[in-house]
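So this first bit is one chain, no partners, the form predicted on its own, shown in structure tokens.
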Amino acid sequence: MSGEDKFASLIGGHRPEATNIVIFGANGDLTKRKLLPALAHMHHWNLLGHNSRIIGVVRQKWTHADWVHYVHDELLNYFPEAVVNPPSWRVIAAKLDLVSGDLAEPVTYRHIAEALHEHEGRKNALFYLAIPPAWYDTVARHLHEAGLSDESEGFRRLVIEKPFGMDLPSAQKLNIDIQSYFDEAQIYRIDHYLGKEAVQNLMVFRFANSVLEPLWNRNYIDHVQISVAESLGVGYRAGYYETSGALRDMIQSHLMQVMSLVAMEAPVSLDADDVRDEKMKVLRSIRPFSADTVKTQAVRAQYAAGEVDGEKAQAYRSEPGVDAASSTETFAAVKFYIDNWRWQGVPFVLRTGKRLPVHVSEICIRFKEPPQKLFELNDGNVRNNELIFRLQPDAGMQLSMTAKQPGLSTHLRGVNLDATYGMDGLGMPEAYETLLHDVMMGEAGLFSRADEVEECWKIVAPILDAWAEESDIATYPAGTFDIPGMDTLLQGCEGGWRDLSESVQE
């Protein structure tokens, strides 16, 4: 098998139709870092459609020559494989075109379906919002107005990035507003976690193997615990990270939606529409929190000063832009009860924060100690299985055993069977690479319905309200798990915090 041949099989094998990818803030920084890097890849693996385009709009008056020039130092940057490659550079160019125009003024738009228009049976339209969500509402009705959400002449579909709103409310009245300009089956709220490829793989592993499913449930599992550890403190982003939090920008999104793919039932059909079925009823299963219960369920925490890989690190509220009286949490962590029958009294504890030791994400199922114990757990160092799977770094899949030491002793020892998802040096495609490309395949699994979006803000609301009377907060010093009421939420759990340092050694 050729390596184009195996590359294309990691993201299925079906190469979408021509489709003209307009990407909205094409000069922005998820452009320049995300979203061509991601492009350039699929046509370097021959997985963007023939006669594709790729159409940035911007505000500022730029010719087509300097989008061009823009794009190849862009990817010169990010991917200089796209662009070292004279042959390779030249194709891409010739798929690049330009909109230059005020978002607000319907004149853009027309010159945008114009564009659209310029090559006959190349109608299919991808509309990427990579702009602020204060402009959803206003680029949605304009595409709408001037006819570029009707489908009669070819696709069209809109992808929104989170934040998917700031609270419920807002998450209500964005949802109203886009679905009355686009139908629902046309809106792809992206989440890059859920095209992690350690993310993918829970339902395949799940469903397509019987060794685990008997023990999947509240019989064998004490808990679950999914975490994101970031050791960069807040850095640009710290305009958007005062108004969210840590709860908000990880927690109420990426981590809830992965906690409903551990949790759910099996879909009927792998449908978008019958899988996002499961995943409501997951959601809508969780037990609802209360004044007293945020208190018990739900820490937060922000760093202050501290050392980070040897490195000094500022305090958050030291960081340019951040309020020096802020209370904004850089760390959250929350525990979830799910009131069903196959996962009552199982905790799910899901923690998140910036400058801590380690960079990185995984889920961890920690099963219940045996109904016996005949023999002894020697010295400590033996802990419950526990089935891992990491999402970064190395992405794959690990499970801790507990097996006999070599000799005449019963000494027990801890061992891991390890499966790393890499295939042939390949690598894996990227989460963009996958999303993108299901959008243009009009795959919609891996995106959040409406009704999804909404239930996670109900389930938050309670701990957001209680957090918002709270002007004091606990602090943590950067580069350390130092993080005060962390170790209560796991009180009663087999074998307390997974030390993440472990996913880096390992």
Second form
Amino acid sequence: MSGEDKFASLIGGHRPEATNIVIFGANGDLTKRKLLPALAHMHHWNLLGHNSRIIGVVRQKWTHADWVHYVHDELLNYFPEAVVNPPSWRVIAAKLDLVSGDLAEPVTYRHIAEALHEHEGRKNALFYLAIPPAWYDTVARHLHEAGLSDESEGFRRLVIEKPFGMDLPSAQKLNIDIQSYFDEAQIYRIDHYLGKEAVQNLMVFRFANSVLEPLWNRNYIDHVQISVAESLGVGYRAGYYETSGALRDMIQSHLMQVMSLVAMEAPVSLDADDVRDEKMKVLRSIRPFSADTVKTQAVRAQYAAGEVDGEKAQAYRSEPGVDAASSTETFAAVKFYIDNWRWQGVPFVLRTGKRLPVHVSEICIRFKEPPQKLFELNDGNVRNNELIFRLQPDAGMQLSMTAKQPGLSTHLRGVNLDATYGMDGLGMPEAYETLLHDVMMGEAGLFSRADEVEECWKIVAPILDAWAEESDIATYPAGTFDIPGMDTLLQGCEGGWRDLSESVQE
Ligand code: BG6
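Given the form predicted on its own, corresponding form predicted together with 6-O-phosphono-beta-D-glucopyranose (BG6):
Following is the full complex, with the preceding chain placed first.
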């Protein structure tokens, strides 16, 4: 093993074949905040194949030098280590190439094809669509017509960002359109939550240990909470968010994907389709919503003015680009039931929102009370056992147990068995690094298949329909969890909502 390969193996990655990473929307927000830092980090770990290139596609008339300056400046903002070390930056800069042109014009794709042909060896290409969804179909069609979906000279993979459709019909149409240009096996639908270290670890904890399996069912688990709380507001994304809202933006994708990993049966193998088949079985077992159950099992609200992290925060309706009478939800919570043998009667309650008091994402498996109250539960800290998978901050796992308070009396107290996933200072790969690496390796297990995306839309459709009829929306003060109706979702569940501030370590 060469020194460089050893370096790559420190974080366990295999070096993919040289790939042309073609980024549509190369001067957009996602590229600067996520893709460029992820690629630079992969370069740092020697996980970008030799001769790999990063080909930006922009609509503006840019020169190659403009693109190099842009990448330099944005890396300085988002991953400075990549540029402050001149030898490292020179290697990254040498990988940069640019195609500037109109995405609706065939000539742009001819230029992309020419850029691939300048490449030595196999002409592998990853086409990353970091562009508004309205363009997905057009770009996929042009790539196909330019011969760029043909894999005879190297692999050709299409990476598509969320949102994948706005509802079931639009997602179905998009799937049909894109599948007429690329095979399903060439399509990688990104859900970056699946690339998070803690989400991947969930599968390992469940299926590489035998202690959890006997407990992982309706006999021992009272309910499951999946929370993604953000303290930031909608920021500069009002244009998109006004057409989306929290249910579409987060629950239909990230949170339902996480739920299906928590609930699924062990797959036959780790092959992408074996894992996705098991997730699909969970989704197909979800009890459909009716107009009545939407009222009792789904809650939405919008942030009003308030205070977050000691600073005044304006109301959603006062954010730039937001309609002053907007009824878009910035918080959504939904209670699902999975009607199968393992989970019958166990609520899975998913909640997410912006401008909440903390920035925490976690899964809480809350176990039932012991059947006999043998000890006097006289300490306020004592509560049902909980297994927490913390996605962020400080990804890790925690098991809360009840123990004896040291002393002569039998007072009880809660203790936590805590395991953070810190990697001895090596740094954890970001979700986008993991996912880009998987695309280059041809591993599709962490990407959503067409049927999964459609099934998720189908499940939430009655909620979307009911909410579309409502012009009023409840509000909560920014920086609080004072959300009308949120507590009623947990009626009948033991222990109430978990206090997410416990997951924020000082
Ligand atoms: C995105 C949503 O998919 O996920 C954003 O569009 C949200 O609205 C983001 O803020 C949250 O991701 P993370 O990784 O910061 O939890």
